[in-house]
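Take a look at this single chain, the form predicted on its own, given in structure tokens.
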Amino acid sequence: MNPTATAALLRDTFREAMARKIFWGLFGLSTLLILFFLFVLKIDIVEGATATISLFGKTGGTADVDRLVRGVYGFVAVFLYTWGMFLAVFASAGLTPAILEPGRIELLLSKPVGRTHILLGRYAGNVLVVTANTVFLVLGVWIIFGLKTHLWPPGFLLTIPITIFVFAVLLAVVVLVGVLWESTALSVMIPVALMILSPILAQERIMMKLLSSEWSRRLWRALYFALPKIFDLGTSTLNAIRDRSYSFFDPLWTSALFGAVMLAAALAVFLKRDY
């Protein structure tokens, strides 16, 4: 792959994200959340172990500093995994169908750049847009609370790679749907459906008791294994933030396998389509 062509594809994705207000929208929401913690939420350390909390000028009582910080970090992590991820998928859904529009795709294919390079460049550029916003938000909150409380729990920083990883897996689905049907609506609906299914499928112990037949239990286990473990990764991240035991190994490799299959399928379809 030509590095110059790769840089051009990444730059084109960033420019389109800015032109569509995708980058600035995500950046604006992250900035508002950071400004909230910086100016609206006031924390006064008392005797080094407790803190007085003030919100909009009203004192809300005292709390253990460590528990307070980890609670806020957990809130930010949950925000990224729910609304933040939904907004990122929603904002990114139109970027793949955009390059397949008549006139634009023919222009791209006329350049000395392979189809695989075009699609992967678009995919990587999209991931970088969300990466920039995720790093900005997480580091911003971490630094603000570190300066205010003098506590710097490293577990919160795991939110950065895990959030980016989950988005990259969901984006592979967005790309596949975009290549297959060129539909922005479906590119949003299917990844969001996966996000909704994940916490349901994760309740294996409960469902094994509720399901009456063996074939339905096997189907449930197969779906749980095959689909990305968004809920499990989020739970492990929260446990890391709260300084509890956690494991990323199984959710990571199975989710990575799912994403790789989706991206490979998207490439296979894109290579065979006649434009």
The other form holds:
Amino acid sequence: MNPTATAALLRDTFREAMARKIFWGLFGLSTLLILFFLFVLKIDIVEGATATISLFGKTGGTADVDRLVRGVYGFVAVFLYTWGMFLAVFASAGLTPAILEPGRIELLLSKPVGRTHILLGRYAGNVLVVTANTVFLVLGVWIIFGLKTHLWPPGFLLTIPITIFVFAVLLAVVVLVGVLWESTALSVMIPVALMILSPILAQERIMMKLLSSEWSRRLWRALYFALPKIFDLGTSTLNAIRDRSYSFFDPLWTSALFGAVMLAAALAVFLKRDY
Amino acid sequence: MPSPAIETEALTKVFRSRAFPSGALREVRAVNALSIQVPAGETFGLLGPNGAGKTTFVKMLLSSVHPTSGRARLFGRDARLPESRRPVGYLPENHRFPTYFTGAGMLDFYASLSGLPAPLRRARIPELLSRVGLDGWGNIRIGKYSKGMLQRLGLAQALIHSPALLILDEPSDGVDPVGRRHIREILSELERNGVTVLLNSHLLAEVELFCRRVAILRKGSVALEGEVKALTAGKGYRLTASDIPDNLRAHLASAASAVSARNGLVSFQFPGRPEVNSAVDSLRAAGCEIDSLIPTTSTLEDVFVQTIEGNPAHS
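Requested next: the structure of the form predicted in complex with its partner chain (the form predicted on its own having been shown above).
Below: every chain and molecule of the assembly, starting with the one above.
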């Protein structure tokens, strides 16, 4: 693989994300959240363990500092998992179909760069755009709260790799839908459907009681195993932030497998197609 | 002996699709067993009506369309390998350059994909912008460029890595006559420097002026291939005379390939020397005035039309 070409493909994705205001939109939202915590939310530590909290200058009483910090981190993590992820998918959905436009793809393919290189370059560039924003938001909030409360719980930093991982899995779906149908709308709908389905599928105990037939239970389990476990990963991250027991292993490898299959399928379609 | 710049052997592309809702298989043979060889350093024109398979052929050379059968080679390397495209510059028809680029940014991107190192890119970009007449436009977003300017920028993009083979699909499309001449000058300079040029254009006069050899495609196959000079030279004689009796006029018209009358003068187009000599004899015997007799060469357009319409002389 030619490193000059790889760098160009990554830069191009960043440039397009900026031109489409994707990068700036996510960056602006993250900055607003950081500014909110920096200037609006004031925390005064009282005797090291409790704090008085004031919002827009209005004091809201005292709270346990550790609980407060973990609560805020939990809020940021949930925000990233829900709205942040949705915005990232929504914003990224057009980036793959864009390079497949007639008049653009022919020129890309005429260069001494393989098709796998082109698609993975765009995929990696897209992940980097979201990585930059996630790191900025999570590190920004962590540093602000660390400086204000002198507490630096590392669990919150897990939000960075887990958010990027979940986005990378969903982006594999976006890319597959993009190369299959070249449709931005479908590229949003399918990953969002997976996000909505994930917490429902995760209610295994309840569903096993509700489902009457064995085949429907099997189908449920198969779907739960095959589809990305966004909800489980989110729950584990929250548990890590709250210092409770957590396990990433199963949801991580099954979701990684799903993402790898999606990406491999996208590459297979892209390699075979005529443009 | 050096490898040809382009070499195809029985290159074929069949597009298959299923009709909805019947599910019947539909096949379109866009390119049919095309075997073409373009030696290095040659200027080669690819002609044909819409749907003749020109663009599909070019896309197969550049691997954006996969051949159904046959093979293509660029400078002796299998055209399916990305590395085979390193010495190739390409300007597609109906290109769509991303509008978030500036002119210089766009050249930098495509030069990087061709593996050009940064110092070389920095040197080449202003040089090429100047060469295609876009001085001072490098830092302006290409969304603001006119169609002709985009075409010039596209040409600069194709030339940025100093290719040994240049494939141009309608390079003068949307360019004004001065710009067209400028592009022709650039291409002539490239030809002098030994660059192979494959020109796919509807502007036959442009192809005739620039290309040494042409192939005319019809329904995916080569209908005619040869040197432009050979195809357009020595094609007949135009004899113009006046006061021709009707019966003689009818007799001459039967031997002529075309007849036209203007201001009392009648012009006959004869395909060869025997026909024109016989016509001169007949006219002089009848006491007619011969106004002029000139050898004519057919234009590439004549050749093209005759080939596409199935004139046996060219098929």
